[in-house]
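Let's start with one chain on its own, the form predicted on its own, as structure tokens.
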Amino acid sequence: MKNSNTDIRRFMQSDPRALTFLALPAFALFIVFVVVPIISGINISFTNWNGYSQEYSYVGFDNYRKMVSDPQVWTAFKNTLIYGFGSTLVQTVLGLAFAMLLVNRFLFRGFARTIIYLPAMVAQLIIGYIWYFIVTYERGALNDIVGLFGVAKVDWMSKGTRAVLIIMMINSIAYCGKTMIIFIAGLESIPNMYSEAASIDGANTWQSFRHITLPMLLPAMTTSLVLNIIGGLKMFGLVVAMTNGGPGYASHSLSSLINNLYFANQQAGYSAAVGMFSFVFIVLVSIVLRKYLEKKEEQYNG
């Protein structure tokens, strides 16, 4: 095996065109499944197209006029950001807190770490209808624990704000093992000689935490972060599983917004519309996020 990745190294600098040659299939995937579906949507939203129909006709930017002044599309992007920014802030605070306790050895650790990180293997729709049991008005497991103490039945998901942030909650709890994962990681590729000189010069905890380890975690905070908040940014499964956007269109996420405008409202061509307006703002908020966090991270080196 390792004759064999040594020739394969040689045939590259032997030959700098071998690289080209063999990123070919996945630049081919890239250009099949991300470029084509994008200049796909971008076509589609300048039309009035039903999303069945053979017949459409281009409109230019009416769906893009029409989406400024469109009050669902402003709540959508209200919560989107909630969902967002939101689950990644209680995501960050419960997996870095998970990740400084499982880091040490203990028994079980394996096991608590393998509880933990769980939930980020199910598939978001799942966790949403396993919840939507759990809190739904009728026959909900939550509403049953607090009738055994006399308390009235609560329709949990009623209001579209409070919906909208125990949504935002579930999705913070199931996905903070992944959170952990990458802290973990971090922490571990710490060298102990900086706290044990710390702890030496007579920090206390929070001092060691503040100054050394929270400094040397910036890679992985990055990594986190942008990972956190593309995801919640794109929050689909959980919305559409337990309140499909309701009451109203109160509690709904641009994703789900825009699948309710293709398949119930049959609005193809607007919902392509809304659909890039979410592409780009998801992508220039993960861009500058980035690049916010590796400044800090040269600050901190240099």
Contents of the next structure:
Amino acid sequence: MKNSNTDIRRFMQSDPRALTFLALPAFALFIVFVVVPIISGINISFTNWNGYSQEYSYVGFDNYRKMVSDPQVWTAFKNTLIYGFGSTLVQTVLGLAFAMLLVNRFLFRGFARTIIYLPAMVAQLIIGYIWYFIVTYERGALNDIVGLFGVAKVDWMSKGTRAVLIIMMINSIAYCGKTMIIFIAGLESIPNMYSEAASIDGANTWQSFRHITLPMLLPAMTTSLVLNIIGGLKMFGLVVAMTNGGPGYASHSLSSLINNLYFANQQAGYSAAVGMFSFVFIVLVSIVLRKYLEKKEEQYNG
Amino acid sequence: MKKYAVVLCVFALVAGTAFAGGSQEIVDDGGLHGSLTVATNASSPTFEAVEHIIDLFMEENPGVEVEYTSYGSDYENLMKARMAANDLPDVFATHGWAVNRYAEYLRPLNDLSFASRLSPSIVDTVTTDNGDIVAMPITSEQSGIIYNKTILEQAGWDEVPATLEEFYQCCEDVKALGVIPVYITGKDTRIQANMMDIMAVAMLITSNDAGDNAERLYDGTFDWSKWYPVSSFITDLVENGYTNVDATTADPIYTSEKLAFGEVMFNFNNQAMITDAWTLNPDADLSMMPVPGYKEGDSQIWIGGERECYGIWKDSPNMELAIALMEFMARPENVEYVCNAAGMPSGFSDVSPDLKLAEEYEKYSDLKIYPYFDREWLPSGMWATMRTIGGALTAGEMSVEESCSTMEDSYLSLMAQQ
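Let's compare: the form predicted on its own is above, so bring in the form predicted in complex with its partner chain.
Shown next: the complete complex, the earlier chain at its head.
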């Protein structure tokens, strides 16, 4: 036994490339859970499979052609953009504000940070159900509150655009804690000497925020923007819990539409095609975004 | 050595997991032994009733362990995934789709002793084109529209509305009383899909001017502009103020309460909802009326079919146990127990449960029972489209014309899969 262990050790040390073997388990998992599903997804997207039968036939590019003129897909795409970019904007503003507020030492700072971060640890679906009971028409907390001011009850989620905006806001509020944590880390890594030098030169708070804090925060900004946008573009749980894509299909994100087409509508082939579109789109957005932000970082930090 | 011990342990664990469950053997005592999985989408009170019968089965066969689970609203998705993997529960509920969706995976039951006892009015709905009975309906359904008898009288009506025009007039009269005429719970759009599913039969199939709609729906040549009145049914109700204000978002969990305490007049649900409401208020004056005729001279109809209905997976490794369980469930006293608990008619000709609504059914016993529209005249998968357009029509997010073309698109692509 001892000999074989020494052999392995010797083999590993003999050539640094041998260490690549250590990546094998991760590589195997990646193949099984990412590469194979993507390839099988591409395959399904060229079929008319209903999602459960053992038989199906190939239909060429029919599913992709159908997608171009399908109002459901375009509505879901538009909503996905709102969920992705809208949430990111609100989340960044809120997250940055909280981070600026909570970076300085004061009593209960840890407690305040925890409270703001807490919702980020709860599953999207659960957040969705909790908020559903707040915005629901009958016995909803929000309507009770507006009722105090003598305003008539509103059926908040009954109109598509309003439902989309409400879901976007809820997503932003629920997950701004994550952004806050990233920004706090960023803020704490900025050396004090810059702002001290600036204040000696007579810079006011806004000027020092605009020309020192913000540029120095760019690396944190890159991380948080990429994470938030991808998170928003993949929005699923909140939509399912709050509207299930309704009214009609007005609040579907691409993810929830894919789920609905695949399972409920039994158009697995078509759903896979929409899935491919969503996949390519998210990949493109993250590549472009990363490139842009890296360039910005270089500009500022030389 | 340690290494080998670990490998052995892992092997034992994997093998243990792989062979655990589902094993069946007949031992010397002559009784059945093994385990069985049974899945359903049933909710209370049907679920508890079937669970009770399964407990009795386990008492009679102490060597058998039956795992009975309800997946609730996730049931259909889960079953689709399991069908795709060709790995199904030994016995499972077919919720109205025994023939059009599950038949490929079901064992024909013609050779079992209960097959000849199935009610003639229901057996066709679980029989494939080549004569295979693929599922066993314990309860059956005879549905129309749930209504409140007291409110009907207060609104000045002696009889339930017999045509669509009368139905709208009745809604108007009920509205004048300050009661919500039709309660729609759009948080779960199944309610709107159900409304269209029922009305479509009256409008497109049984109406005197239905023409050859049925054949054209079967062969894929249906003119979808004819769907217009079905979608309009939803928009007319909403636009005339015959529904609750929050029709788009109301949660179905409140339906039984609203019915139980007379806050609403009509609701499109099956008998189980009335049974549920009676648990909250046993005095609720609720009943079931047949679906009104579309136009003057059209007959009223009932909508029905199988309800709590089970089939056996054709590749089940526990076939003998599955058959024994089905035969046990089919015993008249067990069928009657489930029917009484659920308040539903039975799917067997020799079992007539003691139903509170028996009088109503007797009164309209000459009316014909038709299947749900999507189960008979649409390809599997259209239910989701009906849910989508139902929700959009209620919210005013879609015009009636758009809903017709959405139905057409979905119909054509699903027909192409067949």
